[in-house]
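For reference, the chain that follows is the form predicted alone, supplied as structure tokens.
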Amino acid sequence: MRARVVLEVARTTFREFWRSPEAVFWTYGFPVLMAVVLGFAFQPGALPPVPVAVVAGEGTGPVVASLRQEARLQVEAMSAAEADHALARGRVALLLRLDAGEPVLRTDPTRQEAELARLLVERTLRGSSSGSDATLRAEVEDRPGARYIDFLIPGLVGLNLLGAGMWGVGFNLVQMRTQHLLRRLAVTPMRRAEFLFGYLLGRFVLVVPESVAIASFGVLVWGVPCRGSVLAALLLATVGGFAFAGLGCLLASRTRTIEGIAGLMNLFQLPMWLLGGSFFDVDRLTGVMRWASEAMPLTHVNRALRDVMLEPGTLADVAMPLGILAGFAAVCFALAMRLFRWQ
């Protein structure tokens, strides 16, 4: 091995990479801005209060106000339908009901703020006049539809439609561009928007079934409801996975290089995968970061899924969220063929 030779290729390959700017802002110049956001959006503070349930009925009032007492409790009274729904959706940590004057928390062990909110609510109750000779009796949220494996199941396939539509579309349109076959495809008289159609068609062949199977293992394995409508189920994959492909086209459709689809896709992913409610309720988020959270189409791909999974959603239910996420993947279709460039 001639050493000479080899120090001019890393000599060579050293100077090509500092010659072409996306690679060089998203090694170095991306993570460092993602740093200073997170780092200013996530700063040490006070910890924010843990979300509680109270059923609503006779003889809560004096158990209400002594909760409300912690500074580290979130209390709300709701019916009894709306403490489960708000349970099963993650919105709320515990619930707590009175059963003959005896207080029952009901919690998923399974959510990371269920002990935490169990051991708060123990406190207070025993500390506070009114609970202080109460029997506290638990219990486990273990019902299909309720459990965080439930919660989990949808944001699993919404992420799954999101990572289908951007790399396997908008990566792949880059490599092409790099390999120099779409010079080659811009010889033929083959129209942009006849290529990007078909080859959107082709790779998308393979997006619902991947959903299907996603839901299938849930609901096989672990036991998770499907009480909706099937049909606006699949139409939501389909019409999520052709925002999130229009996305990923968009993207793609003047960038020139490897590393510089790699740092939009992660600029564009690392948002949704934080605050598109995949593995948490967005519903509990606040201020700017709620604001975030509802332009993403991933949120309304997994709220939908949730409602037409975990409850008798029927098409109609979900008709708001299918017409927002037409609209995107239009848009960005739109876009695409407008700025698409072979080379």
The other form holds:
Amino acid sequence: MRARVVLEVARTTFREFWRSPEAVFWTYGFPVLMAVVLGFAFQPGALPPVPVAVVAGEGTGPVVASLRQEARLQVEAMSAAEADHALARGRVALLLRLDAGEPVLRTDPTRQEAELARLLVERTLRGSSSGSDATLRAEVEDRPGARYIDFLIPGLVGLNLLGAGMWGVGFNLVQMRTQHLLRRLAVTPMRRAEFLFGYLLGRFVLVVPESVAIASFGVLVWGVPCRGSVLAALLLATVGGFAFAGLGCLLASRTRTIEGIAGLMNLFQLPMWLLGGSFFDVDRLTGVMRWASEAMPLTHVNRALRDVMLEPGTLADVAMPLGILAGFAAVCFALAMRLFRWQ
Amino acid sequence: MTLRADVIDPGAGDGDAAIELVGLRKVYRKGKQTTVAVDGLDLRVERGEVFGLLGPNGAGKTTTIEICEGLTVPDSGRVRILGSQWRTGVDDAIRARIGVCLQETKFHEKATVRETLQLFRSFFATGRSLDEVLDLVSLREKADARQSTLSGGQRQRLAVATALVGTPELLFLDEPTTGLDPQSRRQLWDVVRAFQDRSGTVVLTTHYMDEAQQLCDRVGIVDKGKVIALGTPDELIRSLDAEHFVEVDFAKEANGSLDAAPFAALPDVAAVAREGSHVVLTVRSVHTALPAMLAMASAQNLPIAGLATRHATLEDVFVHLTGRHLRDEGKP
Ligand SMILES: Nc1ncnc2c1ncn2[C@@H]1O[C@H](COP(=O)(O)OP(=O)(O)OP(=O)(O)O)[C@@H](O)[C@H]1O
Ligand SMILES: [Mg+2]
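Alright, leaving the form predicted alone aside, put up the form predicted in complex with its partner chain.
What follows is the whole complex; the chain from before opens it.
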């Protein structure tokens, strides 16, 4: 491989990208924008009160009055039919009616709020009847690291690597093929490895800085912690990016049309958006979903990034995912090199 | 290794020629449809000559050239380029010695002319300076213009320039002047001739008869995947039974009484063709056939509205051989 050729290909590739403002925005600006918007959307704050319906009738006045003492409940008195409808629609988490003077609590156990509503209602009613309920001391957990935004930022870094790696690398390769540029290059004494390596370099220069930008944004603006090894995080971004670039290269190695590559990309990206652990914790998944999730490079990128950012993870702690990702990248590139067609 | 193959294989050439093609065949299959693009084509291009492939759309010119460039693998047949064969481990060495201008290529849209040339220049160990190449194709003023802002002709010249940045011994130009204005075409002819002067070999395809006649040392006429005629432009034209044409437009009112058949009996007239009041005589010599034709026309009382004579072109050679015109859209 001749360094001069690799650098020249990289330079051309980079220039082509850098001189297309739209491409720069969608590849690199968009993920940052998403971090801002989602950050605002999931800003840490107190949970809203839990809505509860009381079926209005004889003797419900005191019950309603005492429940209203509890600030975390939002109590509404309504008719039996109305209350039933509200519960069925999920507008209230709990329905209370008096059956021969005794309160009966009705909830949908599949809803998360249901248990909270039941506990609050039970405690409030018991406390008002006995008047001797010991007040438990409560503490609020508000350290950074446990909030959703803390979970989200590493996930967005992962998504950015996925997008920049796959779209950035795969899409343009196919475009160059459709415009016969690849076959023109193929009749020069430039070698396949020189081209692919230079091309990757050119597309890749901005991927790690971009990850750093998103992560820094999270740290500076949302106070997301970065407790572990910065070196490990950088390495993860690089190796993770290469894993996705490898996948992009592989998908683009023979695809002949823009539509074809767009379809293939979506086929691989959509499941990763859903099950790759960027937006929710995939460790709670079971069965096939869990299995599928573990097979995705994004899952390993995200988990390792969180280990490094949210916990004091060291390079040694993420050696295993780094190895998995490097292996994945190597296999993809090897296959892509074998399958690659200039035309 | 190649040497041994030469010895045991009587079909292998002597390696002196720039290009040797023997029994070349390429079939494209798509579903049930098969297209025979190249059908047993033989060709030998000598070093130092400008060789033109002439033929109608779909004749197989591009396929043949791309087989020579190593881009397309033939189904059967032998290919030797500058004495070497593709896919014998010397591909990059061959590529270093050829320059290619494909029929259609879009380069990096955002790259300037100079940047594009610089990229291609980096692939070759030796080659011309960028300024030299820019001057060769007269793109110096556009050196810093992006590809996306170039006109069609300027893009075409850039494509030719990318073929010249190395030090090619053999140049493949697939329709290099299509879409160029007459001045740019002549400029490009000069580039080709200058290249030839430095003992370079050129293979080009074209649809322009004048280009083939003036620029090419030899021409191969290709039809349906075969070379149906081969020689210098003069040889090909002289191979026609008669190489001059007398075209007469009789006045419209003579249309009814016009009978062109008797013209065939005139001295030195080889053939007569008639389309309405337009009659074309193929003649061996104009100075004997023309007075005889005029005399017969006035004897028959046929008023003449227009008269022209012209020398045969390669187009006529093609029509003579196939009964069809080179270009589907009619006469060039
Ligand atoms: N990749 C391909 N797949 C299928 N058929 C093809 C392919 N390339 C060429 N052909 C067919 O092979 C035949 C020869 O094509 P070719 O491009 O060699 O013609 P050409 O002489 O260069 O024509 P033109 O003057 O229009 O450039 C045509 O019938 C064409 O349709
Ligand atoms: Mg062609």
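What we label the rigid core is the largest C-alpha set whose atoms superpose within 1.5 Å from one form to the other. Not measured: the values here are computed from a predicted model. Positions refer to the first chain, counted from 1.
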When you overlay the rigid core, is the Cα of D108 off by 2 Å or more between the two forms? yes
If I superpose the two forms on their rigid core, does the C-alpha of E82 end up displaced by 2 Å or more between the two forms? yes
